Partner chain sequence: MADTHTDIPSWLTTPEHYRPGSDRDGFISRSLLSITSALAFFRLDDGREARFSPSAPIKLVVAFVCILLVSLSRNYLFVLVMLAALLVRACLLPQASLARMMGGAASAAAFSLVIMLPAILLGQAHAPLLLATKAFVSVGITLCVALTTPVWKLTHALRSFRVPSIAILTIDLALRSIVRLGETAAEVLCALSLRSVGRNRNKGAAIGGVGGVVLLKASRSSQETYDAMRCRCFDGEYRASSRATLKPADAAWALLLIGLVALFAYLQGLV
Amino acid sequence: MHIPENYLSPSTCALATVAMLPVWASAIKHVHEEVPREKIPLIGVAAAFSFLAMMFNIPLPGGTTGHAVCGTLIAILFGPWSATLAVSIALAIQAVFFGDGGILSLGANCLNMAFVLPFVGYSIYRALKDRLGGQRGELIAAGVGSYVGLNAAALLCALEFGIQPLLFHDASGAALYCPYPISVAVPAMMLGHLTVAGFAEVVFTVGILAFVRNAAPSFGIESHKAAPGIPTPILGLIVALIVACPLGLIATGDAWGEWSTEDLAGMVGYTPAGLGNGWEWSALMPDYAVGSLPAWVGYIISAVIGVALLVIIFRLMAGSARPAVDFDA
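Now that the sequence is in front of us, could you give the structure of that chain alone in the form predicted on its own?
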């Protein structure tokens, strides 16, 4: 679901970015108002779950790949506005440093994965949790919410792809950007997410949530206990995910809508003008590669850098938050 550069028209990207501006402003405001300063750095740790989950590519039907996002998980732990901010920053780091998703399309990617996904997933989670009750009920609610949230984001992404040839084409009818219409984009995207990627989101969300609730119950906004540092079990989980993230290299092929210009031209028989002549960002470590090092080493180094940046950013954010509050012993 990481929309690359130039697959959406500049006007589509601008519209999505403008739509996200008040969302980002609200997210910052809500985080400062709702999350105690002592716990804001932990949102960065939760954002690391999202960053790492998105590195675990899995094969999907049709020869493409997909990944989990963990947006609903962060919403459950720290609230949906925190999830919006956390996933947005994770996506920005991926785009800027690793070329995973476009710079111009960052607003669209955040709209899909950082706003729609956590809010839809969290709304369903809350509705089911209140009815089911208990820890098992919470996990069921989290699983259902995360599945629906991810697929809602995938549907919106597919629609963004699909409207491009309808709205932006040359005199001969050739698409200027993504060439696949809604009738192709929606079934192609939803097949993989309804059958596989959605369940990967469930596995990550339910698995991590169950671990957190049992091993580090103070990790989250609902707990009133102070958490001056990263709980040891959470740190261990992050390290384990970093070490395991090269498993994402096993899945071959590109995600749907993330092909190179050359590959797309071979598929449709021409190079859309907007894609061929569009703006490109030179990422420092494209595709999570580090120079001539083996791919798995580059993956681990990239994961460490991404996690470190997220923790640093949210620690800096905590410095500008409201003063500490008293916690129950």
Second form
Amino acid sequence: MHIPENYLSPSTCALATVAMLPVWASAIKHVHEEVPREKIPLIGVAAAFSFLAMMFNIPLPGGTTGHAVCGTLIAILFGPWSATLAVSIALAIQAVFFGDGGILSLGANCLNMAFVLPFVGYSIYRALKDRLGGQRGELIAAGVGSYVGLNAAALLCALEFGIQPLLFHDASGAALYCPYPISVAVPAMMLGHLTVAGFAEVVFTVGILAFVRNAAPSFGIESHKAAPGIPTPILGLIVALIVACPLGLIATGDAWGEWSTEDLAGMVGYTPAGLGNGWEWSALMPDYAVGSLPAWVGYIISAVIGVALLVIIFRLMAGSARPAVDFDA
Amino acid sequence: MADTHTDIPSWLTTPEHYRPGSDRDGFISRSLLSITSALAFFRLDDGREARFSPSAPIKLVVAFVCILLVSLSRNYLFVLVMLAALLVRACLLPQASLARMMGGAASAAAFSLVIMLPAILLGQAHAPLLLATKAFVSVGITLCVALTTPVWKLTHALRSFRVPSIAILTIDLALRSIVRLGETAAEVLCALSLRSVGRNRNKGAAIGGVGGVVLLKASRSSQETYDAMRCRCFDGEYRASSRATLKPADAAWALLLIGLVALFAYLQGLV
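Now the other one: the form predicted in complex with its partner chain, given that the block above is the form predicted on its own.
What follows is the whole complex; the chain from before opens it.
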């Protein structure tokens, strides 16, 4: 679901980024107002879950791959605005350091995975949780919310891909950017996400949520208990996910819409002009790989760097936040 | 009752209508700002050791070898391994130290990127990124050592490497004097800004004044420090017992360092 560079026209990217600017501003404002200062570093840990979940690629029908995002999970634990901020920063790190998703298309990726996904998932979770009640009901609500949230994001992503050939083509009718129309993009994306990736999101969300509720109940915004640091069980889970993340390499092939320019040219018979001549960012570790070394080495180092960066960014954010002092207390 | 009006001088009863001419105080505020930031940078006395920190001499050796290997490395993976290790260590630093370390390291990386901007614009982004990562890691390691080691332990560590006493004395006093004299300079500049009401055409002359005051203070301070040290029987020799400073964690750090050198040699062979 990470839209690469040049698959969307610059105007589509600009529109998505402009649409996200007030969302990001609002997210920062809400996080500063609603999340206690000592809990802000824990959003970084939750963002690390999202970062790691996105590294577990799963084979999808049609020979492509997909992954979970855990946006609904972060929304449940820290609120939807925190999820927007956390997933946005995770996506930015992936784009800048690992070339996963484009720099220009970061706004579109954030719109899909950091805004639509957590808000849709969280709304469904809230609606169902109140009706079902109990911890089992909460987990069912989280599962349904995360499934619908991920598919809503995938649908929006497919629509963004699909409108490209309709709006941007040359005189001969050849697409300038993504060449697949809505009639191809939507079924291709949704088939994999409705059947497999959506359930992967459910497994990640429900599994981690159940673990957190049992092993570290103070992790999350609902608990008012002061959190002096990262709870040990959560730290253990993060380390386990880092060690296990090379499992994502078992799924061979690319995700739908994330092919290289050469692969795409091979599939459609020509190189779309915008893709061939477009701007390309030279990432630190493109596709989480380092030269000719085994892919799992690059994967683990990428996971460590990504998780550490997220924790540092949110700790610095907590440091810059004003302490909430209640003088009436 | 006496007439109170007769007691007030006539010049005091007339409104003054004094309007000081507007003037820019960029010189003073910029100087104050730079001195304050330099002070914040040099105030190294807040170093706190972590639970598994090695002793100061081993820490200096590990840091020096790491920086050397990062500088020499032609394999990007080695730099990334060091980056990952540094970031994990940074996660465990206290809030204030983390902010200082990340600020310093990120500034160094950003500076490298700016210097190499023409290469990025010409489409050669890999070398600038490598250079920026190396700058980030090297500065990060240096700051990490400074922020997790008390100054007196650093001095002690230098002595155990047989660095001449006069050099250690100079470094030790210089670090402390920079902070003290910086505070004096900040006070003098603050006084100057308070006295500079209205237009002051002689701000240039104030530089000499500030410098002169600081020089006099430095001279007096160094003499007083020397006298105080002589009174406490300091004969110019720093004595360090190498036996007492080593900790059990040092063995693990030494093994780690050997492993790092081996990894470096292996990865260099792959390039």
